[in-house]
Structure formats: structure tokens, C-alpha cells
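One chain follows as C-alpha cells, the form predicted on its own.
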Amino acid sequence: MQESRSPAHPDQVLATFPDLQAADVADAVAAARAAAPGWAQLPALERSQALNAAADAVAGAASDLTELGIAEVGKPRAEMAAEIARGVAILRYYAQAALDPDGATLPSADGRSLLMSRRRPRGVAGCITPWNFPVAIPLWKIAPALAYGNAVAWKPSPAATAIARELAALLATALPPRLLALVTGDADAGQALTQAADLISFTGSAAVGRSVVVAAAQRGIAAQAEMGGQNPAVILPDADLEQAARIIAQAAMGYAGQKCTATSRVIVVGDSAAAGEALVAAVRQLPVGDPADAATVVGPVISEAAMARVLDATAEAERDRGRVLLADDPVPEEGYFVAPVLVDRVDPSARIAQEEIFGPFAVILTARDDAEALRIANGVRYGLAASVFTRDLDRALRFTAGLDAGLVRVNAPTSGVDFYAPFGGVKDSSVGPREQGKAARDFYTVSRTITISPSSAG
């Protein structure tokens, strides 16, 4: 058995659950597969109604889910409540998407036949999700999979299993029995799911994501993997510095920096001293503390190991002659709390500027001009999100055209996702088709070309 504990109060056990073995996972997928044909054959309107009913169930339990998310993953109250609302909106969006056209007609070669393409579900979608968005990320996988006629086998992170159980139970009230299977456990359960499902959608670390994609390729099944980011925010000399600092501080340190889209590198064109001062002042305005407090912006990191990563990165910066601008603000003694860290005088090639720390930690880098800033921004193996701060539209257009990132923002945070727009990165940040919005259909369905010719020559 495994346990899920509160990062703010580590003595509090929120869930115990079995670490399922390969045979258990295979059985769960087999049950979902048996339920899949009946679901796929339902009229699209009935699938749409089921997803709307699921949205009603989640909305009705929003308060309880918010409290559970605060406790289990340490997400500050305002963010957790907003995530539940987004989850409801995702379900309603895909309830409508289930009624979208499922194909297209084309001119036939003989002028008499009906030539068309139609989409059909792939089978059982295996969804492997992280702990940091315990409602939104699962639903932006589960909802489109169901909308387009698939069954789902879902393996949440062990650190978010309590809220996963509640969410799965709410969804089950609106779905046929066994259509949604909850698979609990750690890496072995995830590997078993990759070997059993008909397609795999993964969100997590780059190392694990690559192994998932390789395993799927060996089986010849569809896979998508959304992985890490080392996201830059570029401040050009004409930017509104105070506004940029406020936006970047929130994007870097909100939810203790535990978002794949969090800002981890601030690239300043020109003298970085004023930007450093503005960022320190902005970060210090973000309340650090108990995630249950409505005012909290920076809560705990998820685990003791995550806390150690931030502390080790700070020590590494000092060894590499970086200057730690901020790291000593008081934090609660109980729980996995670590003060936000800003470091400057760091070489762009340093490990802490190249690799994801996944905590309230950001480096400030200096560039002589736009061209050097662009080289630094693109000079990592990730390419998920990037932002540019400037008042000059022409300069913004030139700069953003050269960014290696799937999400590009101007005068806006790197963090945050519009659930109705395609989501994904480049390089080591993503493999496979985009998630979310209309793009999700391309992953959860496969196209067939159908020709229907007249039965007679007349």
C-alpha cells in the first residue's frame, strides 16, 4: 500500500491505496475495453449529455474538491478553486465538441460515388497525469477521450490519489459502468498501463515521458507526452518594468513555481540591476504560507525531495559565484515550505539555468541586445512557453517570430493555459499531437476514408 500526505502538514495521511501490479492494470483496461463499444455506438448527443451531467457533478462538489486539493497537493485556495471551475468548463466544452462534425465529404473520382472521411475512437485511452493540476490536467485528457467515444484508464500521480478518487467517483455517476478505470500506483503501474492501453497520453517529467513514447512506439500505438519547461520571460528596454516584474513574479513563484509553464529564466536586455530590484520587490509582495489561507500565493512544495532540490540549486548558485538576491524570507516551520529564490550573475549555460528545478526558483540573465536575448531564450533543451515584455509592437513581432516555444505571450505570463486552444511545446517539452481544444480530436480518434458507390450502373 502507498500513502498520500499533505505537503503543508506531512503527518496528515489523506489516502492509502494499492500499488497495482501489471495483472491488475491489465484487468482494469480489459474491463474498460469491454465497455468501450457500447459507449462509442451511443448517439453523440447522449455522450454530450453524459459529459454535461459529469460537469454538474463536479460543480456540485467544488467546495469539497477545493479543500481536498489544498490539503493533498498544497495548491493555494484561490488557484485550487479556479482549477475546479476550469475543470467544469472543460467538461462542458467537450460535451459540445462531441456534437462537432465527425468527418468531411470530398469529390469522388467517378462523380457518382460518395467519398468521405470519418473519425472513429481508438479504444481505451491510457491517461497518466501529474499531481500539480490534479483536476484540470486529467479532465483535459479524459473529457475529449470520452467525447469522441473512447473508454479511459487513468493513472494519477500517487501524490494526488485522494482527489483522483473523488473526481473519478463524480465522473462515474454520469458514465456507464467500467468505462472509466482508475489505476493507482507508481511507476510500475504506469508502465503496465502503457503496455495495455490502445493509446497513451502522458504529462510529467521529460525522462519518464521519453520512456512512455518509446514503449508506445514499440507497440505501434499513438502517444503524446507533455513534459518539462525552462521558460524564459524576456524584458526589453522599453517595457513597463513594474508591470513586467509583477507579472513575472506571479508566474515564477505562484503555487511555489510548480507548473510546467512557470517562468524560470528572466532575460533582461541591457542593465539588469533595476529589473532585479523590481523583481525582488514584486516577489516579496506574494504571501507565503498555509495554502488554506485565502491570501496565500506561495504554498509548500510537494515533498521533502522537492524542497531539497530548491535548497541545493541555491547552494549551487552560490558555488558558481551567482548572487542570491532573495532566499531568506520567513516560512512556516511545519511542512515543505521554502522561500522564493531569485539569483543573478548566472551563466546561461549553468545547470540551474538549463534544467527545471520545479520550485519557487528563478534566475536573472543579462543580454546585450535582442539577438543575444533570443539565443539565450532558445538555448535550452525545452521549448514550452515564453513571454516578451515590450511596448513596441514591431519589436515584439520580430522577437516572438524567433522563439522556440509552443506558447508565446507578449506582456503576459508564461504560466496559464486556455483550455480551448492547442497546448504543447517543442524540443524536449512535447512529443506527439497537441492537447486541448479542437486539436484533441486528432489524437483521440483515427480517420477512415470511405467510398460508397451506386449499386447499379444506371
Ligand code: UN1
Contents of the next structure:
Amino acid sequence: MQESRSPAHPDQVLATFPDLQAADVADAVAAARAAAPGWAQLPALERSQALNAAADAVAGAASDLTELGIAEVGKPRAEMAAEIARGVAILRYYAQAALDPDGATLPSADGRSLLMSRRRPRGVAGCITPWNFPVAIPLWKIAPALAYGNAVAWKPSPAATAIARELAALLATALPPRLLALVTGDADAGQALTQAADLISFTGSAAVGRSVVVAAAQRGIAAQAEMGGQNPAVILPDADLEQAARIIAQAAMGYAGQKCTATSRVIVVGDSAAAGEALVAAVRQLPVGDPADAATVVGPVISEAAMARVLDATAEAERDRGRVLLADDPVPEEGYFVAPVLVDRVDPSARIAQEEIFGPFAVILTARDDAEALRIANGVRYGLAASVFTRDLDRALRFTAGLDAGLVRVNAPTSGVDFYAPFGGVKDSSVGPREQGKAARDFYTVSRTITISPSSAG
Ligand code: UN1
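Alternate state requested, the form predicted together with the named molecule (shown: the form predicted on its own):
To see the whole picture, the full complex is given below, headed by that same chain.
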């Protein structure tokens, strides 16, 4: 058995659950597969209605889910409530998308036949999700999978098992029996799911994502993996510094930096001392503390190991002759709290400026000019989100064209996504097709080309 504990109150156990073995996972997938054809054959309007009913169920339980998310993954109240509202909106969006055209007709060679391409579901969608967005990420995979006629086998992160159980139970009230299977456990359960499902959608670490994609390729099933980031925010000399600092502080430290879209490198062209001061001041404005408090922006990190990662990165910065601008602000004693850390005078090639720390930790790097800032911004293996702060349209256009990232933002945070727009990165941040928005249909269905000719020459 495994346990999920509260990061703010580690004595509190939220869930105990079995680490399912390969045979259990195969059984769960088989049960979902048996339910899939009936679901696929329903009129799209009925699937749409079921997803709207699921949205109603999640909306009705919003306050319970918010409390559970605060307790289990330490997400501050305001963000957790907003995430659940986003989850409801995602369900409603795909309830509508289920009614979109499901193909196209094309001119036939003989002018009399019907030539069409139509999309149909792939079978059982295997969804492997992280703990940091315990409602939105599962729903932006599960909702399109269901809308387009698939069954789902979902393996949430062990650290978000309690909220996953609650969410799965709410969805089940609106769905046929066994169409949605919840598979609990760790990496082994995830691997077993990759061996059993008909497609895999993964969000999590780069190392695991890559192994999932390799395993999927060996089986010849469709896969998408959304992985890490080392996201830059470039401040150009003409930017509104205070506004940039406010936005970046939130993107770097909100939810203790535990988003793959969080800003972790601030690249300053021009006066880096002024930028450093503005950033320190802006980070200090963010209330750190109990995630249950409505005002909190920076809660705990997920585990003791995550805390150690941030502390090690800070020590490493000092060893590398970086200057720690911020690290010692007070935090609660109990729980996995670590104070926000800002470091400057770091070399862009240092490990702490290259790898994902996944905590409230950001480095400030300096660049002589725009060209160098762009080189530094792109000089990491990841390419998820990037932002640039400027009032100069030409510079904004040059950075927009030059930044190697799947999400590019001008005067806006790297974090935060629009569920109706395609989402994904480049380089080591993503493999496979985009998710969210209309892009999801391409992944959760496969196109068939159909020709229907008259039965006789007449
Ligand atoms: C967001 O920034 O709102 O795991 C979403 C993550 C990303 C999602 C970020 N896949 O942090």
C-alpha cells in the first residue's frame, strides 16, 4: 500500500491505495475496452450530454474538491478554486466539441462516388498525469478522449490520489459503467498502462516521458508527452520594470514554482541591479504560508525531496559564486515550506540555470544585448514557454520569431494556459502532437478514408 500525505501537514494522510500490478492494470484496461464500443456508437449528442452532466457534477462538488486539492497537493486556495473552474470549463468545451464536424468530403475520382475522411476513436486512452494540476491536466486529457468516443484508463500521480478518486467518482456519475478506469500506483502501474492502452497521453518529467514514448513507439500506438521546462522571461531595457517584475514574480513563485510553465530564468538586458531589486521587492509582496489561507500565493512544495532540491540549488549557486538575493524570508515550521529564492551572477551554463528545479527558485542572468539574450533564452534543452517584456513592437516581433518555445508571451507570464488553444513545447519539453483546444481531436481519433460508389453503372 502507498500513502498520499499533505505537504503542509505531513502527518495528515489523505489516501492509502494499492500500487497496482501489471495484471491488475491489464484487467482495468480490458474492462474499459469492453465498454468502449457502446460509447463510441452513441450519438455524439448523447456523449455531449454526458460530458455536460459531468461538468455539473464537478461544479457541484467544487468546494469539496478545492479543500481536497489544498490539503493534498498544497495548492493555494485561490489557484485551486480557479483550477476547478477551469476543469468545469474544459468539460463544457469538449461537450460542445463532440458536436463538431467529424470529417470532410472530397471530390471523388469518378464524380459519382462519395469520398470522405472520417475520424473515429482509437479505443482506450491511457492518461498519465502529474500531481501539480490534479484536476485541469486530467480533464484536458479525459474530456476530449471521451468526447470523441474513447474509453479512458487514468493513472494519476500517487501524490494526488485522493483528489483523483473524488474526480473519477464525480465523472462516473455521468458515464456508463467501467468506461473510465482509475489505475492507482507508481511508475510500474504507468508502465503497465503503456503496455495495455491504445494510446498514451503523458504529462510529467522528461525522463519518464521519454521512456513512455519509446515504449509506445515499440507497440505502435499513438503517444504524446508533455514534460519539463526551463522557461525564460527576458526583460528589455525599455520595459515597464515594475510591471514586468510583478508578473515574473508571480510566474516564478506562484504555487511555489511547481508548474512546468513557471519562469525559472530571468534574462536582463541593461540594468540588472535595478531588475534584481524590483524582482526582490515583487517576490516579497507574495504572501507565503498556509495554502488554506485565501491570500496565500506561495504554499509548500510537494515533498521533503522537493524541499531538498531547492536548498541544494541554493547551496550550488553560492558554490558557483552566484549571489543569493533572497532565500531567508520566514516560512511556516511545519510542512514542506521553503522560502522563495532569487539568485544572480549565475553562469547561463550552470546546472541550476539549465535543469528544472521545480520549486520557488529563479536565477537572474544578464545579457549585453538582445541577440545575446535570445541566445541565452534558447540555450537550454527545454522549450516550453518563454516571455519577453518590452514596449517596442519591433523587438517584440523579433523575440516572438526567435524564441524556441511552444508558448511565447509578450508582456505576459510564462505560466497559465488557455484550454481552448493548442498547448505544447519544443525540444525536450514535448514529444508528439499538441493537446488541448481543437488539436485534441487529431490525437484522440484516427482518420479513415471512405469511398462509397454506386452499385451499378446506371
Ligand atoms: C498552467 O500554467 O496553467 O504541468 C498549466 C504543468 C503544465 C501545465 C501548466 N503541463 O505545469
